[in-house]
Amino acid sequence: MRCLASAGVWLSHGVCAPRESVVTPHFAERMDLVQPSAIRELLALGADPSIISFGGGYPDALLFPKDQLEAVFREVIQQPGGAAMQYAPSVGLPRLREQVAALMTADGTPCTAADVLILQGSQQGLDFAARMLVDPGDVIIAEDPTFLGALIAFNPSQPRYAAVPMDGEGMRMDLLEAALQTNRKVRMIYTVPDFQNPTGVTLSVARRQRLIELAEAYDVIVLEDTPYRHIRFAGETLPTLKSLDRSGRVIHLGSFSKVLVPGLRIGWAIAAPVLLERMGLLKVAQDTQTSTLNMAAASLFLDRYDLGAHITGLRAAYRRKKEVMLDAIRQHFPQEVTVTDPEGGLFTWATFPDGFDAAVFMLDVALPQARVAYVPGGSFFAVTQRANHARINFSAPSEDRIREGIAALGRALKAYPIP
């Protein structure tokens, strides 16, 4: 006898009970802020392969080092005693922590393996930081707009948000200072200083220095999120906020997702011992450890191959794709639409005239008619959503698909009544 999903459910003692007998759970209040993303629902419509998607924050899968990864996985699986398939220290494999510390030190942020916590992607670090620092009603200051994934990670901690507008140099420090002055219980300043998601804007050196000064003056922790930092294809490398930190108040998050492969789900946190220890306790509670097999493969890759050379190839490819996209936008979009010209990362940020709703346009026109998807910008705003923006990804599609998709989107925009 089968228990059909549509008709009933199996109970622990093997009885198939009618579905209506299942208890309705009493969810915690924090679950009110854990909701399906409207963006996810819109982009689900773009799963059709005939859709040209500029929606995800995906790297180009054709650039993944598949042969090298296959070789290192084969080797670590054959290690004597099955070491790579066993449990590992919750803070991460010692050798991988040493390698991350060496990468950080080479990038101008001196640290040791003891300063490194290996994470299940840097997204896990966002969750840990909020759970460690934020009680319901406490304030998180974020850029306006900010990374949607961070809001998703922070929301279960039930924070309030203070949003600080940006310009071409990143978060405005005069408005950050005003937010610190007017909001009680600010527990954290969250920033993506390098090629920010979603705008692609980079925080200037002077503003990085001022941000640290303000964090010191108001005794606030800074959460620095840097998944795109190494995908720089123009301009000079700027110092991390962590390298400017003199009192241990910056939590630095990094990731291999954009420079190696996202499927490994390996990120890291660099922080003062008092912070890293608490994040490590949350790590044990949440998942015990990051995959030993994936950590071992990543570590052997770093030992065996030249990550820097691989990143150089990524930079060249993404620089070319950005140029192709911006050239196509200049050629095909209405003049009223502006986009950012990032020096790195994966995205450009489109701004439409006031009154234009990018979500409505995508649902009614871009998907069904132009067969193009992007991410409407409204949900990237933590406090007051503004509908006349869109995040457009240039790293995942091929150059031909970029040209084709932008041309189709431009035709649809020119035929649409833009305010």
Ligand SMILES: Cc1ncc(COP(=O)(O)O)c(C=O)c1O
Given for the second form:
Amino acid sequence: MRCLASAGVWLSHGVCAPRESVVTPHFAERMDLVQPSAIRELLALGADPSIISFGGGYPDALLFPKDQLEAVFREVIQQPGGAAMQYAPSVGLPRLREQVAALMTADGTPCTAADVLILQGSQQGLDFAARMLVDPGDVIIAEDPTFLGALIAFNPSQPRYAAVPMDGEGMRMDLLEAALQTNRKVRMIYTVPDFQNPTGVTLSVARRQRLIELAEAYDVIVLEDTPYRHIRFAGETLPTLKSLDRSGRVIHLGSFSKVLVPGLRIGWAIAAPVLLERMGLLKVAQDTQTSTLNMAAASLFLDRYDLGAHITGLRAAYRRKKEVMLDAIRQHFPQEVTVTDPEGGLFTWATFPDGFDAAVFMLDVALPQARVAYVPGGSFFAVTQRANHARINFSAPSEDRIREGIAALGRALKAYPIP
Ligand SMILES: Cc1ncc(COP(=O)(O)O)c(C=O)c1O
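Okay, that's the form predicted on its own, but what's the structure of the form predicted together with the ligand?
Then the entire complex follows, led off by the chain already shown.
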């Protein structure tokens, strides 16, 4: 038998080991910006089960509708003609597109199946939007801080970033306007308006309206990313940017990852035909289509079960976990540390005093001593990293682990010389 790794060698105990690489490939320039993220390495350290992890952006696996998913997968596999196991239209299964359009319409963003492109998670839409709109050196405006996964998706398009600071109402519109005035070739404003990742902050209605006005005035496309939108546990639902859009300049991204299960990898884009068609072409080029089986199962789930009722349960569970976490933080953290109190989503964002480095603290103290992980905030900044922040997830750990982990973190913080 040959050793299959072409440059590999057989070791004496029958293992094929790669020989040290002898090639020096010429990588495309865009690969300069495709680098492993520091948080992956830190999170890998936090994967030890003895560590309480507030790191990932994971939904609570105990809330996954396992039995219902098992039933729909079983049923779609048995469908006559094997339709669910066959290739499908690259824009998505017609029934699922209709269902997504109905969900969007019920949420105040009227659209039809023709306006929907089914994606392999909303992450794919981030990649498509940048590849469709951004040439090297063009500018993407993003919140400061912003979703790290979006930067990872945008980077291969070699953008420059303009980062717009936020306050308790989301991206600051005076500073957005300044960024639009001072930067040439702004191709896209990227925003997570509902319970932003990483801060948990929601963009106010007045700012949503202003953002659309500014996008109009400066003729820029808006990329609205809403995976947490339906995980609201306080306050009123606010209109999507897409629903305020009069000229077809908003690309809206949605996802079943947080309201159903992320493993289905099903998200969607709603956009004007001129944009959606181009994204559809990128879809054909990239992966032909989203998994037929997963689309069919998601679609049958929506037909058979009450997604709204399932979401009501998720909201109650995450509201409770958020409260448990914030109560524990108030009780155990030093006074100087502030955290956001989100109305939904999966995260709170901690701000430590200037001079505190959350990455150093995690490696030196939180992981080895408190046995707790979070995501140090630095990587969420597109332009200038600020080290005195952390993103803390409350959806994945149990309430007991939240109490235990926050108490341990609080003790470690109090014993640490915070500047
Ligand atoms: C803000 C934001 N956008 C997009 C995604 C990607 O979600 P998915 O590809 O699972 O739909 C995530 C995932 O955590 C996210 O937090």
